[in-house]
Every structure is written in C-alpha cells, then in structure tokens.
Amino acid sequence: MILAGYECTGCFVHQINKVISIACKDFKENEKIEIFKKAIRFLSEVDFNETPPEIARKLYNFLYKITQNVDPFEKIKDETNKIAENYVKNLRLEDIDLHDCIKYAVAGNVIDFGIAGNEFDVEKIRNFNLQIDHFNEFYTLLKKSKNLLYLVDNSGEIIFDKILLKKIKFEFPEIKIIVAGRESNIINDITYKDLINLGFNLEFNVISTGYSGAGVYLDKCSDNFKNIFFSSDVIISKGQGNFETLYGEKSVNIFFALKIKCNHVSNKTKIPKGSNVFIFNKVS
C-alpha cells in the first residue's frame, strides 16, 4: 500500500471544494464557507497513517452527510460516460489488437475528478504511449488463465474498459471474466450498481468489492470478493486509487493500468508523474 503524505492534502482540499461547488451550488455563500470549515476541521483530525483512498472515503462520507447529497457526481458520471461512448462509437474490435485495447484503457484513466489539476480533456487520449509496458507478460499469463478479475475505476474510462474486456472475451472465450465495482458512491468511481446500469452483467460476471472507498482495501472488502480476488489467475487493476491500495501485493498476478497523476505516488514508486503505465506487480 501507499500511505498518504503531506502532498495529499492539496487533493483533499480540492475534493472538498469540488463537492461543495456541485452539491451546494444553490447554497448561500456563508453556508458554503461553514461547510468548508467543518470539512477542514474533520480532515485535520483524520489519521494520515492510511492510504489516500481510505482517507478520501471518510472525507466524502462526511461531506455527503453535511451537504445531504449522497451522490453529487451522478450527473458528471453520466456526462463523462456519454463523452467516452461518443469517442469509441466507431471503434471496431477487428480493427484494433489487444495491445491497442490496453492502451485505450490506460489512456481513459485521464478522466479523474479527484486529482487537483487533472480535469478531463478527451484530446489527451488521441496521442499517448506507455512509459512502462508489461503487455508481453500479460499475454503470456492470459494464454494459460481460466479466470480474470477486472477492478474498475472511474466513469468515462469505464467505456474504454468495456472495449478491452470485449477484446479479451473475443480472443479468449474460455476465460471467465469477473468485473468488480465499488460498493457505494465515491467521487465519480464506478459502483456495482453502475455496472448493472451500463449492461456489464449482460456480457460478464459482475460483483461488488464490498468496500466503498476509491480503491480496493482488502481488509475491508467482502469475503466473497476476497475469495474471488485470491483465486484469480490474473487481475487487471485500473486507476490510481486501486494502485495505492494494492501496490506491493505479491500473492496474486496483478497488472496495474493507470496514469501516475501526482507527485506523492511518483515519489513513492519512482515512476515519473504523468506516466501511462501497464505494470505487472511481479516485475515492479
């Protein structure tokens, strides 16, 4: 795991402001200030000997309660999904190989409203490359795997994830694919309910992690999820939140697909900020 540090405070304050700007847009100015001050006081008492996703989970649950809005990002999630759907509508599986699908999935990870200074720009997807690319290791494992667990991350990029999953299913129809979403709303992350609404259950097995944080904190996930996690032949973990909570896990074969979005994670992993990566945990 990657524990939080001082550099994470900027993103937490950004997240507070983001929730207030969305959930409290009709509030009076003094009411917004009071909510901000309460959130800062709450944050000041949080134990930073936790992963950033676990701190974010506590902070968001507090914000949802005091703003009386349990899903302020609902509209944003829908909008980013539609943007992504429009972008991939002309993509045909037969025109792109599996490696390209991995790249699309990683590139989609630029959509993240939880990171300060990292707003979504669809143009960023048009030109990119992978600074670390363990596709060969992935393909070797995939050829002898019976099951694959896919840990999703944010809205928008979930559409690119679906392209990758369809390609894996097309090339390896014998592999059982399980897709895991968050237990409940957190930022613009994809929940189990979102997966159902997006029709993932029509093509793949869909489960919840049993955890509502923006990551996969195994100690707080459901027994059902942990059984599937530790029995999976290969796991694809999308996004920085999953990376922060699972980094260093060596008991299973995990491929981390993400963009390194902040200095804190960059410093902890020695991977330059801004890098698009597809990292095998046994290699990293």
Given for the second form:
Number of protein chains: 2
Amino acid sequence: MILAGYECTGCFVHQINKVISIACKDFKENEKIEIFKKAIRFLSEVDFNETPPEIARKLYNFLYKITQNVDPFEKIKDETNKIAENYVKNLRLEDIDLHDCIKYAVAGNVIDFGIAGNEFDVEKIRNFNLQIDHFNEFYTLLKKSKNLLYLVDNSGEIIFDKILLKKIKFEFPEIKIIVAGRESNIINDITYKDLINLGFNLEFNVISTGYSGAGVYLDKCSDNFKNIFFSSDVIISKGQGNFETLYGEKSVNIFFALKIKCNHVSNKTKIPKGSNVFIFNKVS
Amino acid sequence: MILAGYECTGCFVHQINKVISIACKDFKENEKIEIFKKAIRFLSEVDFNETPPEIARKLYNFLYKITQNVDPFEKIKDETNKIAENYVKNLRLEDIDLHDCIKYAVAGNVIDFGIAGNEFDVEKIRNFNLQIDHFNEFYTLLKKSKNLLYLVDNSGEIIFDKILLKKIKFEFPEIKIIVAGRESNIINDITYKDLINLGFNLEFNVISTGYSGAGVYLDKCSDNFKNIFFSSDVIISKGQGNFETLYGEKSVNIFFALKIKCNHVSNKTKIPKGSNVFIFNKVS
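Next, give the form predicted together with a further copy of the same chain, keeping in mind that what was shown is the form predicted on its own.
The next block holds the full complex; its first chain is the one shown before.
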C-alpha cells in the first residue's frame, strides 16, 4: 500500500471544500466557515500513517455528519453515469477488441464527466496511449483463468468498465466474473448498491468489498470479500484509490488500470505523473 | 473594508502550503505534515470577522514561528525585483506618458514575476486594458494636489511603481510624494526597509504604515502614518490587500490600482473577477 504524504494535505482540504460546496450550497457564509473550521480541526487530528483512501474515509464520514448530508454526490453520480451512457450508446461490442476495451476503461478514469460539453471521441480513445501496457500478460493469464475479480472505482467510468466486462464475458464465457463495489457511499465511488441499480447483477456476480473507503483496504474488508480476492486467478483494479491500497500486494495477480494523478503516488511508484497505465503486479 | 468569507479558506490553506514548501523544503515528510496540522489547527481557531490581510498576518506570524523562518520569501523578493528591473532596463521615462505608467503599475500587479521565462512585452502593456479607468479624475486631482501618498504592495511590481512615481515627480515636481511600506515582512510584500534598500528614500519620502499585515488596516497603523494618510490630497493604493483593508474609506481621495483576483472580492464589490482597475474611491 501507499501511505499518505505531505502532498496529500492539499487534496484533503480540496475535498473538504468540494463537499461543503455541494452539501452546504444554501448555507450562510458563516455556517460554511464553521463547518470548514470543524473539518480542518478534524484533519489536524488524523493519523497520516494510513493510506489516503483510509484518511479520506474518516474525513468524509465526519463531513457527512457535520453537514447532515449522508450522500452529497448522489446526484452527481447519476448525472455522470448518464453522460457516460450517452457517450457509448452507439458503440457496438463487435466493433472493438479487448485491448480497446481496456483503453476505454483507463480513459474512463481520465475523463472528467462533471465537465459539460466534454466531447467524447471514440476514435481518440482508440488511439489513446497507455504509457505502461501489460495487455499481453493479461491476455495470456486470462486464457488460463477460471475466475476474474473486477474492483470498480467511480461513477461515469463504471459505464466503460461494463463494456470491458461484457467483452471479457463474450470472449471468455467460461470465466466467472465477480464485480466488487464499495460497502457504502464514499465520494462519487460505485457502491455494491450502485452495481445492482446499474444492472451489473443481471450479467455478472456482484459483491461488496465490505469496506466503505475509496479503495480496497484488505485489513478492513469482509471475510467473504477476502476469500474471493485471494482465490481469484486474475484481478483488475480500477483507479488510484484501489491502487494506493493494493500496491505491492503480491499474493494475487492484479492488473492496475488507472491514470497516475498526483506527485505523491508518482514519487512512491516511480511512474511519471499523468501516465495512463495497465500494469501487472505479478505474483512473486 | 472587506471582511473574509468562506471562499478565503482555500487561499489561507494555499498560503500555508506555500510557506511550508519554501521554509520547510529540506524537512522530513512527517515534520511537514506536523507543521501543516499545527497551522490548520491555528486557522480553525482564527476569528474570520476580520479582513483577509489581518487573518493572513496572524497566520503568517504563526507559520514564521513554527517553521523557525522569519522571512521565507526574502530570496524570492530579491529575485522578482531583479527580473522586473531587467524587464524595464531599456524603458525611458520620456517615451511613456503618465497614463501608460499607471497601466504599468497595474500590470505589475498582474504579472507573476516568479515564473521563469515570463516574457515581458512593453508594447503589450501599453495596449493593456483597464476595465475601470479613472485616469481623468486622477489627473484633474493631481493638478491641484500638494502631496501624494503611495501605498505599495509586492516585490516585482514595486519596480513598476517606481516608474510611475518618477513620472509623477517629473510632471509634478511641486507635489510632495510619500511612499509607505509594511512595518515588517509579510509574504512577498514591500516593507519600509525594502523601500530604503531599493533606494526609494533617495527620490521620495518613505515611511512605514506601522502595520505588518499585507494591507493598510488603519486601526492598527501608527499615529504618524494615520496623520499622513488623512491629510493626503491624493492616495494611490496598490494591490488587493490594500484594497481589502481600505475599500469604502471615504474620508480621503484614494485611487485603487489592482487586478481583482478572487471571487470573494468580486462579489463584495460587484467588479468582475480578473478586472484590471484604476478606480477612484471619491471622498463623500
């Protein structure tokens, strides 16, 4: 795992302001200031000897409590999913190959679905470059796998995840696919409930990680999830939160699909910031 | 004056990170985290019913203490002054008119002298647009003024201030010009001592405001400064910090020369964010 560093402080405060801007939109100026003060005081007491998703989990839970809003991102999640669905509505599975689908899934982690008018160009994504691309290793492993665990990340990109999952199912119908969502709402991440609402349960097996942070912190995941995790032949882990919590986990074959979004993670992994990667964390 | 608002929180935290990045460059990661935590805890206890410069003054003094660095911006101030001096070295006072000099002074408030390779184009500045421009009122008032008080702002732009001041002195040699700097170091602002080091005392009268915040908070300025302030025929106030502390002060004729840099000040004044202004706060 990757523990939080000094550079994470800016991100945590940004997230405090983001929650306040959404959950406290109609609050008075001084009420917003008071909530901000409570939140930074809470942050000043948090142990940084944890992964960023675990610190964020504590911080968000505190923010949900003091803003009296248990799911400020609910509407944004629905909207970004709808935008992403609109992007891919004309995409036919038979027109794209598995490698393209992986690029789509990583690109989904890059595109900011919150930005209106953010034009989506299927051709651009097909030409989208992965700076590290272990597709061949993935394909080789997939051919001898009996089951695959897919760890989802955010709203919006989940629609691209579905395309990749459908493609894997189409090409490898004998593989049992399990899709894991967060235990409960955290930021704009996809929960177990979201997976069901989006119909993933109709095509795949869906489970909860048992953990409500924006990552997969195995120490706090459910026994059921851990049993599935450690017995998986291959795992696809989407996004930076899952990467931060699972980086270095060498007991299973994990492919991390993400954009390296910050200096801290870049420094810890020696992968340049901004890289789009599909990287094999091979069992050793 | 303009009191701080919720939106100032992001700026204060940004400033904490800025000081840490400079003053604690060689500190260990966990030492930086501890200083950050102390600083946000301090911020969580500050009364926001003050102007942003007054809150920043308290915050910076606390940061100077906990980082054990009483002037982290010292080197940056020298560097930006040198860059600005290099920009204007070929500029001849006889080639530019007073109106241009005012544009230069406002442009100085806009240019980020910290950015290497930031090309400075004298022609561009001559065509630089002021969205509010009360130059005519200024010129009319200047013709009947016996003294002028100039309230400086940051390093870098101070070099442009000097050009404007020289031009006023050249055109109106009978006007007594007094230039006021901060009492002690605050961010990259120009202090009374800086004015002397830069030779302002050789051409103008220089004084300290008696206040060490990044503005002119009259309640905390020295009696000497206030006597000069209230007996001035015309005052030029540079930058947003001075604007925030003096906005609405109608007992003297003040011209505010600045770029409106944030939403909060824009909302309070109804001047669009990003506007470059030379605005008359007429005695009423």
